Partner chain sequence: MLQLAAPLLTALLLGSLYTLMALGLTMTYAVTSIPNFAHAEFVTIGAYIMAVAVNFGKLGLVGGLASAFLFAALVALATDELVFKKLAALGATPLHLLTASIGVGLVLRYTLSIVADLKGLLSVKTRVVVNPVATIGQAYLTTLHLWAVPTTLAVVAVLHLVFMKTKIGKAMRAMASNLDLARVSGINTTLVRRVTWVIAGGLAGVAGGFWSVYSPINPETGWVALLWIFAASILGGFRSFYGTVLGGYVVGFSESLGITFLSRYLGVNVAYKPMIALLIIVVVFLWKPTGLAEVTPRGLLESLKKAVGR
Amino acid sequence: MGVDILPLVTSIVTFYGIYLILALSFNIEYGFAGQPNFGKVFFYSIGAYVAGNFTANMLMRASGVTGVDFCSDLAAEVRFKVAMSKPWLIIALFLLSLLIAAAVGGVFGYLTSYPALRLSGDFLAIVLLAFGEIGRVFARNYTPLVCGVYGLSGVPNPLVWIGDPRMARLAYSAIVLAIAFGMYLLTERLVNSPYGRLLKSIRDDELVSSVMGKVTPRVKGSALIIGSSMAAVAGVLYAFYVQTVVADDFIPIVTFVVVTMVMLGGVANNKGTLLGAMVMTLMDRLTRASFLRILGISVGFDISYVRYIVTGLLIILILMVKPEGLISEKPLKTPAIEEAEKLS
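Just the chain, alone, in the form predicted alone, possible?
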């Protein structure tokens, strides 16, 4: 009897797309702007919360069913039935979730940019890390958001109406990958523009940039806004893939996995981010208990802790052995520089 590897393939592809968006957003903030956003998981969770709450509420309203507990299994079943019968509605909710989450993520990025205007280095990292934990604890205890500790189920795959769950997962994986590479192209254009040069100038010497007339706090804040919007989009894609939203999925280790991707591939290098995200996604997916069971391997402990240890060791090894990452940072290619190279 053959082994069905399609779930594994779709899982790797989907999470690669999600992690790539997160890594690109962190690279803008830290690699190019020098802002160590260790609260990345907070903005990631915002996208998931927005997608889950908004989609679930709209589907319940469209169903016309009343008097059912929003967090119950029955409510989840009702939402799936509505999504199956009204393809246009679930697709519209998916697209709207992406837009709303990007906007909400940007707003929270703006609000949290205030510490960025006053703090730097380790202090900023600690403050943003605290935001991540505050957000998780709030969502865990505020039931109306995503049903508290139990989580919100019944967030249908936007392609659930296809009928065949395998084809729906495969098609959704392709959509996530397309969105991720669209984000990659946009990020490349952004960082290779004069704005990207401005970010790097502030990262390398904020005082000199200020003397040259640049409003450095505003620029650093804008990098956090952009990165936060991107992370929220990744959160939406995650929520629709796993079809549940649980606050305890958004723990600090998610941030440090993303940090490792950027450091491994090469800071301020989007091509390196592609590579780093691939390596860490494979490590994350292929060390899951579900994958090991496919190989007939059974472990008597939670292998997640081994993955956490490996992630920490990777960060230490990268800093000690190859701090520039697998692909070193390259000079930016803005139009002005390209024209000068042609003339020289």
Contents of the next structure:
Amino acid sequence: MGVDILPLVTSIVTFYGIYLILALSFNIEYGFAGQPNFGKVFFYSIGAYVAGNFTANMLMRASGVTGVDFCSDLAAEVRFKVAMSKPWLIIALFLLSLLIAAAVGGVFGYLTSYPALRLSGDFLAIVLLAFGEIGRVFARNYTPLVCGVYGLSGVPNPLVWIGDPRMARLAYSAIVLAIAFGMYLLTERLVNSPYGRLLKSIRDDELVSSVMGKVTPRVKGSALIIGSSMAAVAGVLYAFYVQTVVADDFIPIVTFVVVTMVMLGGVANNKGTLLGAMVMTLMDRLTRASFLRILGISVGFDISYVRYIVTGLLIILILMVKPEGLISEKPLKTPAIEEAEKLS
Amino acid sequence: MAEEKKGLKYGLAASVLLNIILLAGVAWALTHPKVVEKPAPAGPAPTVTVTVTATKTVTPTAPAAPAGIIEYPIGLAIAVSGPYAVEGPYRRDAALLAIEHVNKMLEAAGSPIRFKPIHEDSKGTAEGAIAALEALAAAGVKVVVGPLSSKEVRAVKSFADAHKIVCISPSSTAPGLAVPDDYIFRVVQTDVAQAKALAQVVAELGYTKVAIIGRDDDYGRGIADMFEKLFTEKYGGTVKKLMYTPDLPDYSTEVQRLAEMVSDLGADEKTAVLIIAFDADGLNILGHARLNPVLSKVRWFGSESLKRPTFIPPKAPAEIGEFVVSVKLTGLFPSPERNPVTEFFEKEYRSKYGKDPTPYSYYAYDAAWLACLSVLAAGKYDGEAVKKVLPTVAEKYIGASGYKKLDENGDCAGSDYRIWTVVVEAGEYKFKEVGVWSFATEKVSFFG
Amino acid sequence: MLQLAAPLLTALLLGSLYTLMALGLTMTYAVTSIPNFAHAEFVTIGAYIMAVAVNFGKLGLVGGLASAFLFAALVALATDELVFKKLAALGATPLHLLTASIGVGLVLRYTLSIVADLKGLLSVKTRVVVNPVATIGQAYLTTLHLWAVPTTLAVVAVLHLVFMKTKIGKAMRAMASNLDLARVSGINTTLVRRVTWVIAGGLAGVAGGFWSVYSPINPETGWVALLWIFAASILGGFRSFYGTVLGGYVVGFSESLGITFLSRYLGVNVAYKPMIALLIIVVVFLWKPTGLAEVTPRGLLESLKKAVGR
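Please show me the structure of the same protein in the form predicted together with its partner chain, now that we have looked at it in the form predicted alone.
All chains and molecules follow, beginning with the one already shown.
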């Protein structure tokens, strides 16, 4: 009956990793390029659909089992067995899923740039929000994708062959965190590169940038492609983590959580995003009745609703105390500026 | 700078104020509970024929428990927001009531064991369910009541198996989840039996054409598809289906389409409507249907989820009550439908919460009882041991939702279905039992 | 034509209710630049107040609606005074305000959930019977049509007069078009702001009140309708009063007629219904990036002339 800290660690690390990627992608799109992509959950879901559908189909093919309904729980069992016996296959499928999803996400990001370049801020946000819901309603009705309302189960953890499922989960969460951190480093590089400065300059004054001879629509579009591609990668990581892909999980609230992370942490600052994602993750995981019990606190009533209220209050409070977010936007960092700072 | 400081001060003051308002609201609600009679003393506990063999060898580690008391946590992974915003709290309350009753029993017997509920909102999503289970697992929980929906159960299955956590779902009905030797148990029958019984009842009452209006989710689709298959193949009937997206603000357009479909079917004495709905959507649909002349003249059948006090007065508006009586809304519910435990549960639930339990609350109550009893029977707080004894405990258990024998997959073994319809007796609306569908013989018989 | 009567009448009612809900959202956005996601909660609060006032307080329809207006208006005013106004003073961007409104929404929605849960009011309907007063084939005109549609039209007419004739209405328009200019011109922006929030919250409350007569409600009723409210407002250009009225009815009509047609003649699954309003948003914005506000009768005529001329 003792406390078992392992599932909590896996839970926090994986959730943080996945949402960090989403938050970073929103930060690139909104913070640096000024495009509020409120269709975040749509691109996230694309990754999950691609990973689920592709992996499940390939595993079924590899199993040689025919005549089993793709969506059935029996098929899910078959897929787990194949993954158990063929480590290289499931790892290959995982890596391929990441690549394919990133590509597909990028394509959808490119398509999104069409409305994005025509609409201004708040309109774009709502139109993309609508995009996300259209995607969800379509996926829940179109069964071949991820089994519609039933959801597709049997997308095995890529490390399932380790044998000990608890270790497999832990190792997988480490992979998620590593990928998320890699994404962070890449994002940092990107936004401190000439490209990042260009994004910021367009965000702050598009006219000036275009006068300087930059093709601003193309640059803005490219930010959406990068962001969507990242969100799709997060979707793949999510699918292999939950091992079930259900269209109805991809509701607008996911986007709101991501937006809140970025706004709380500080716009156009990746360190802020790290912090904002951490605050929201811990808010979600450490205010639960289960965690309070670990601390020895026993509550006499159901705290689920209270948790949501406290989350809401925290959002309001942080925005009031730190209107710029927890960490505000830093000036540009270039080798030249660094040298200059050293001199002075 | 001064401006900024001022803003900050205001901000803090505002948040504090908002907090006070909030707390005042909650305090008001807490201090003004619904008028209820004094909580009844512990009445007859559910019929239990399990030898309780709990030993004191377990090391008590639970925090905040009085000396000498051994506290076992029971996780409640029950969604109370999103799609379950209305229905979830009812089931959570039923499970809490069960744990309270078990504790009363243990206290009266002088046992040192107590059960402690820990509730997690699983939000009705796969991600929410996994997160809830992870949190419960971290707190050392080995026995969980929930999750509610099949898609949540499917999502937590591999986690539960890996961490040896027994999950007892009060309401997951997808037939596909019937897997032997896993940590998932379900105290409710799968959709197959209900669809089978429904198709037979509808056919034997002489209806050959059915228009279905149902929730497009795993619950609604499960029943609708199975019903359609059986009704057309076995009974040679005609079925038209209208599946709607759940959680929309309004369904008037869907109801109009339903009326057109019923007209296409002939809208005669051989045409019927089958509604598969939850609370909010069901009431909305019935509210529109009662105004429609075509839909008012055909017979209506309903899924078991329609047998809820919400659908008849005094809970429902009188006009909806009149409608369901006039179209002879008929449905099924697993039996044995009423027994002393059922009565006891209803009485206790009403006196404690001031509201009537919903049909699946009975199952949540039984799931929680089974969870506690199995821990007691196992003699230790261990998932593997609980999993082993649970089928035997269930076999000897009759609860608020009837006899709970499980089949080889850990799901509730088939039982009979009672056929109910809504009637008005002495000005009071009631679900009246008018017949029975036998699981063993697959025969329908009507009373009187 | 008889076949169309039913979806048309539904559309009329739904369009009116969506318009009533969306008007406030547009007003607060235009005057204070807040895309207010907590607006949905004002609808829910109004709905609950109506149900409680009528079922337990025996207040009757008008009394219920009045209390719904009053209470929702107070809550709206309080949220602005306590949260949005402070944030705006700190120089928050619209997206910051949007994030804050998500927070406000969480607080309001789940406070309501706690109260409703404890009071056994998780699902409740206002006890006012809606009866058909006239039927056309399978279509029916109900008493609710007779209350809700004229109320909406009256609200639109009164607001029109307020915006055009009164000082405060003109001040609102001034603030909506240029806040700084309005301030230098000596407009009492604080007062105008308050009035705006009172009207916005109150109208949402009234819409919620009607909704609780129309259908049973629960603590997530408004939240579920949020996308439709936004659809109505955004279709109208998000800042335009008349655009919103148009948007509300476009959403109501397109959804009701659209799915009826698609399902009846093309056999499209009815479950696709929620996609229609959303697709219209996408299509309208790809066509007119500023929404329907820019679409004037004259403009339409001209583009028609051009098309014919070609």
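Numbering follows the first chain given and starts at 1. Rigid core: the largest C-alpha set superposing within 1.5 Å between the two forms. The structure presented is a predicted model; accordingly, all values stated were derived computationally and were not measured.
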- [ ] State yes or no: after fitting on the rigid core, is the Cα displacement of Ser304 between these two forms at least 2 Å?
- [x] yes
Open item on the list: If the two forms are fitted on the core, does Val68 show a Cα displacement reaching 2 angstroms between these two forms?
Closed with: no
TODO: Superpose on the rigid core, then tell me if the C-alpha of Met278 is displaced by 2 angstroms or more between these two forms.
DONE: no
